[in-house]
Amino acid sequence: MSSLKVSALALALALSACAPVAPSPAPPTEAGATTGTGDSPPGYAGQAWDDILAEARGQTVDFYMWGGSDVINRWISGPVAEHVFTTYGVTLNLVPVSDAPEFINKVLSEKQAGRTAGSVDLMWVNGENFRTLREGELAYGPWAGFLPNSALVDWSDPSVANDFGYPVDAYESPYGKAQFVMIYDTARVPEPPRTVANLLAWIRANPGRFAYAAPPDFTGSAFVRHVCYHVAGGYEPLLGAFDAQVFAQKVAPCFEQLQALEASLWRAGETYPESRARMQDLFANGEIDFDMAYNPAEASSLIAQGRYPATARTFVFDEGTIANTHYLAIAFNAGDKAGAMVVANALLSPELQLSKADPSGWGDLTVLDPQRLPVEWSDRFAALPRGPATLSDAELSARRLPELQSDWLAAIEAGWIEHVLQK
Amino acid sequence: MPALLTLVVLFGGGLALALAQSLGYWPALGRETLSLDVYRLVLSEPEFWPALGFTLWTAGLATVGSLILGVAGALLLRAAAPGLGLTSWFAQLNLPVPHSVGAVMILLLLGQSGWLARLAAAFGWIERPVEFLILTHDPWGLGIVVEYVWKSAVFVAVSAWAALAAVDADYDSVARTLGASGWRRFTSVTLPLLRPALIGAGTLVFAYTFGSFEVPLLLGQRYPSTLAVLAYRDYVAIDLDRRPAALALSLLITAVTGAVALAGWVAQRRLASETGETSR
């Protein structure tokens, strides 16, 4: 399963209902003629955006993207879908998968059969699945720095300029973010441990009262390396690819901690909770103190559901937590290529974002530069309706940390599952 | 015919596929080579023996389990004479509910924050639903046994009781006009008179729960978990590297169960023709 599946799925946990598209006072650049910072995408050298739009009216685009939830297909194929079909004439057809894989593999067959005009056009991916892409040359690109409103991402963000610590390029556009938080109850633990040391220390100190679902579950896997980040002395040692000599030297000890913290755990680490599912029914039900999550706005809504009590709350780490973006690819060969770049620009313009961000719909974190916002559109995003539970995009974004390469990740499940669960 | 066309090809097809990739053909990522090197991975890595050992405890001990209940229950079934009616509802009693909603529901009576341990607080037995007994996600997979007992001794009762209805009652009669005592009565006339249609039922439990795999992923600790959680796990991981190590896992599951139910028919046979040859 792709981690992007896994993301969305936690995203998908907060949503009741379908957002409606704010009511448009001018957005900045929409439909402007200027351009990103980047230069002219392969094939379109000397011309300019409104070359890109003009080629696009009248084009369909074939979007693929993971379609297990209702209320982001619903926000695809009904606000986004009018969007840019009433402003730039593209018509964006959604295509449902149920795995990332599945478009990665027609991509890879129409590149066997030599298919120029691709049924592909745009793909939403992240993680494992943008570096197969990558590797197997099946993205398109460097494009993403040609739209115009890629001007308002902070590129300079190593969560956004990196997916899973692959370099992006330019080859894929920012879509929306996702944060880890860990989550507890002020009515169980009225101030919790802010740093990853002190809540390591808060482990010992009350045993049996914390839990971490077993990796390579997506959430027990993020938690993991966050100790890892920790015992490494920061994240900046294991960035790049894989080196196993500082893995050995740098995550080897994580390991020992976390096998020496097995007795301090709930069912003194004799097991380990198996999901994000089974995470949730032991702090709801009061086993443990401390549930984490990679959607940010999840505390809150499971407030709001009943599940959690209206006590719940969320934090950061002092160091911060690991954040990633996802993203929107074109395949090498779309067919559509000017269209899928129009929809892409579309996704990340101020109107779409504040409207997939509303926590009544989808809920996902823009991946926008408040800073980079004209003032009329950061207030709107800061006005948005946020769940007691929710910490606010400042703090959250104030604390972000890189995600590894896929070989860290997969080599440090791995070296877990040797090490720790079954010692 | 045209079924059996569709099952061929369907389940067939399915079959030869998983082999394929299992043997690392996988034509998309341009591998194109066969060999055993999956499963000798597949075979060497730590996890996989003691997985092996927990489900094949797991689903002998639900086998066994399952069968003396189901026993226990034909027979009362047998002296309760319910009439049909009735015993078809107790034959439907649990057939509708999946495994995977079993599950949840002896979580939420056998968990620690469970019902019972709610209950057991509740009365003062213990301070804490959480110094409950651990019954679920325990060492010995007794959350999973209990799951697995729960749903198949009702269908182990049914083929018994079907098996004691269409043979003649008055065996029973004679042997306890012989003078033979309850006990006696059960084991050399009514268990023998059982025994193919047992072999049937604990052959069909035994596959299933060797090759189940949400109930043991739904209340089964960590580590070791059954094979089938294993090539979950691996079909379902990051690493599109990990895909034919469940492939491969999956098969020599099937190739298990396949030995199983193979070894259940020859029994069966067997018997059939050593009763057979004595009442000739």
Given for the second form:
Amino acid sequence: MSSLKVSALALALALSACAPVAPSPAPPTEAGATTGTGDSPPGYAGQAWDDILAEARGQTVDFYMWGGSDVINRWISGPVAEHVFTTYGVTLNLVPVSDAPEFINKVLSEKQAGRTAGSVDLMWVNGENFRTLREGELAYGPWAGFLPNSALVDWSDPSVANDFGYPVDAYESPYGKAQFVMIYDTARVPEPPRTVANLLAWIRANPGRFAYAAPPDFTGSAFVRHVCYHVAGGYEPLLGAFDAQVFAQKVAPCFEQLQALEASLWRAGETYPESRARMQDLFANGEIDFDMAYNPAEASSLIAQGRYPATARTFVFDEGTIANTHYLAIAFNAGDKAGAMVVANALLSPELQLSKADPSGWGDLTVLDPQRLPVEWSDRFAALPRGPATLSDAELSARRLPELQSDWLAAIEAGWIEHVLQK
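Switch from the form predicted in complex with the partner chain to the form predicted alone and give that structure.
Below you will find a single chain and nothing else.
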């Protein structure tokens, strides 16, 4: 195995520049509301939202999250921190980490040490990390349904109610949505292949012009899953709890296809881009003809920054692309639970969700249901400018595919390493 392949296992992500919060009147579900639709959280029986607000004032919330994007970091420590301090008297302390297991291990260590007032309050999690928290009894809850702004979320949506197939059960609050898109340059590829099968054929016919980041990179792993969905005849056989027999029958052939594809990849598959950032550089420099992202607005943001050509565009496969939701959780022993709930509620406010969705900044998809918003707010979301490379919400939502449960993801990544990377 090439030593260059081994180095491809690092995970990184780069997103776009960040927009300030748009000036606006406070939405009706902010301060002054009583509660959401859920029961009182543990330790707050019989209390109303105003009691949470009163307890939160003066607290400092330590927010642990992946810190690999300067754009997101600036948005959290700038507009979000200013909003919660000015409106609620809560200080938000961003604690960036390279990966979620860092803070999960911290919470676990504190539990083992019997620490009841921990150092971690709020956490940005999803997928396997949330499941680890729940199964280890490291997450506080249920609490998310108590937030006033939770009434603006469509909890009947399976992609919201389940985190990578694992029930949320109000132990985390939705924060944003993502959907995988392919990025291409119309000046180089006027008509891109719009199915996975046709893309694989294009790669073989155009050796050296395609790459994907090595799993466990988030987008590279997602590309592999799309190929596995295709080889399995669809995602349906892979839903539900992990099944080793189904994995052997339906997923193992996927690795054979990916291994056979290596000779047609960038640098003949001797090395894989190690991160999302590296993929961006390769595409921007014209070394490869396709990029990929979990943020549908990312290409437009990179065009605006002058990093991608104005002719860059995105598409989703005709059979659909994988979509998911990211969330906020509270540590079981958080020292500032009230403050953490207030920050999570603020991050569900139309004001901050609008700021986060602005394609001139992060461009993260909102988790709010337009049908549940007051008309003036739904109009403002509808009026957000869409960059030249950003697909419509209608096209994206019509082609959303589900994520698999975390054991499937772990098995697919391990299988790729064994049968593709190490061959």
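Owing to the predicted nature of the structure, the values given are computational and were not obtained by experimental measurement. Residue numbers count along the first chain shown, from 1.
- When the chain shifts between these two forms, Trp155 and Pro359 travel together as part of one rigid block.
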